[in-house]
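One chain comes next, on its own, written out as structure tokens in the form predicted on its own.
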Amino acid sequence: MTKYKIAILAGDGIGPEIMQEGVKVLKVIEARNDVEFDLVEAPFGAGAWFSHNSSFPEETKKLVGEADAVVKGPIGLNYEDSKKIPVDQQPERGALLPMRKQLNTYANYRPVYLPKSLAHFSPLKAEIVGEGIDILMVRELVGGLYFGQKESGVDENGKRYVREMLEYDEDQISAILHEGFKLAQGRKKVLHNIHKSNVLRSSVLWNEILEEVATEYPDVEVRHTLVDAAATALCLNPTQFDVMVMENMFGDILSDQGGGILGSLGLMPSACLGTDGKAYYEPSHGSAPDIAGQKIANPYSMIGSMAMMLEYSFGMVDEARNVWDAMQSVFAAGFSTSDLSKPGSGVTMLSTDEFGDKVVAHLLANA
């Protein structure tokens, strides 16, 4: 028997709800395969911060490095209360950013997934969704303005001022682009290159770079689209895109436009994969705590990024596509949940529990 050891970060808001509906799903799998989960708890984000004085401990700094995957809940508070926190604990530069940079998660697939049958959960016309959307997304996630040297203070002539630098090298832009030429291949073979080299010297760079690395990869045709034009086309045209390529800020902001098109965010799970197999899985979306224990967050994009570990760190690629399926079965026979459908929308709905158990419900019948 494999056992792995998962690090669970239950994290904020409607985070250990939607986890504990991952966890059943995991459960399952584990009772049908020769696998055994060991799944280790630890605090993480804004609720760490308040219990432990650290949005990311020193135990949890140390399981995470320890474990064969770690799955990643929401994190973050309100305005008001992430307010009451310092800014430099807060937790997406306390705890998220420090958490990339330890287990050097590079690659970031975020899964832009709706199919012809779930095309009303789009805010976009039928045609333009046409047979569906299906898109994956790579963002570069360890480099750019996000980790890039940062300063602020008081000039000579009074005037508050702020400066943060965009930082890449060759061998991080590199990194990327092959993992964005090796899914091309597994797919359509074409690789929508994500720029704004007719501004950013740093495009100019990675555009360079992009030259270089497409000679190992003859069969992978390239299209380059600047940034602002890809969102624009997201919106008019998004059945062009297959795979596409990006650093790190243009990554955070299309995925969560990618989000838009589906029609919420709570539906792209992800995954971030780094160097010596070392990964976390998380949902795209944040914590909700508008919404946080009222049990309608819906679990799709955590059981999906759970679906995305089993498949990218413990190869089991067949249990990924029945926990995929379970979850579209849900959808298809008419149940959503109040933070996807508006009462009315001609479907049932559920609550958070009762979507998880309806997708293990599928999974049990369909062993």
Second form
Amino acid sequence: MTKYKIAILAGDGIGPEIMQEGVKVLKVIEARNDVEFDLVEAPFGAGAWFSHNSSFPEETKKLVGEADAVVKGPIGLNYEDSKKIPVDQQPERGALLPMRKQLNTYANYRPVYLPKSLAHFSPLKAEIVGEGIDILMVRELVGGLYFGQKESGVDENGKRYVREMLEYDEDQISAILHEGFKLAQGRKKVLHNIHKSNVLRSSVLWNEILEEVATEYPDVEVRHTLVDAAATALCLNPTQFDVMVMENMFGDILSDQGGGILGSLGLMPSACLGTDGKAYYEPSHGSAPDIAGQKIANPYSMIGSMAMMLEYSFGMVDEARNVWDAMQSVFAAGFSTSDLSKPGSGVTMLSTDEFGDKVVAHLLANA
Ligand code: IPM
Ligand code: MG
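Please give the other form, namely the form predicted together with ligand IPM, since only the form predicted on its own has been shown so far.
Then the entire complex follows, led off by the chain already shown.
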């Protein structure tokens, strides 16, 4: 029996309710495999600030450092409530970015996936979605603008100013590019390199390193696309993309657009992979405080993040596939969650826990 210790950071807003559905799925997987999941909950996010006076308490740091994997719900409050927390302790800056640094999760996989059977959820026309959307966005996650030096103050003319650096060294760039190439090798052997080298020096270095790394992957075709053009292409011709690799902020923005072309950020799970087998898994979306507690949030992204954990942290590739299939079967059977469809559009709406229950039923039926 293999034992895995999993840190459960439920987070804020809809976090706890979608986490509960993810845990239901994990219990099914545990019961029918030779594994034991030791699930340990810990405070993290805005809630932790109010209860523990820290959005990333020491006990949580310790736990994520020793766990075999971490699953994390979305964090954060609405704009007004965020102001009740000191800027540096607001959970995005005070908890999430520090956890990424702690685990050195430099590689963020964000699948943008919509099989043809679910094409009705996309706001794009059927002829654009074609046989379905299947993109893997690979985002560098511990460098660039989000982690560069920051400075703000008042200049000699009495004007307030701010300075934020987009910093990378060549090892960081080559590490994420190797990820992109390897993933492309295992898929369609095409790598879309997303950059802005017509303006940014950081992209010039990025592309220089890409030329060097590419020599190790002669079987992969590289297609260069400027990030702004990529944004348009994602709407007009998303099926041209397979693996897309990009720096931190480009990936933050384009992956939200990815959720947009699927129909909802609720369909966006992610895996954040570090060095030495460290990893954590989280939905790409926020905590949606406006709908928290109503049991209408879509838990797909959370359950999908668990599926990615099964695959990447525990090597349980078949069970991961079963979880994806179960979720897609629920939707394909004519059900929806409220983020994906308007009432009266011919689908039957499911609450957060009804969706989780149906996924569990599908999993059990396909044991
Ligand atoms: C994401 C989120 C985070 C990011 C926020 C919450 C700091 O938007 O994971 O995409 O910007 O990376
Ligand atoms: Mg984001």
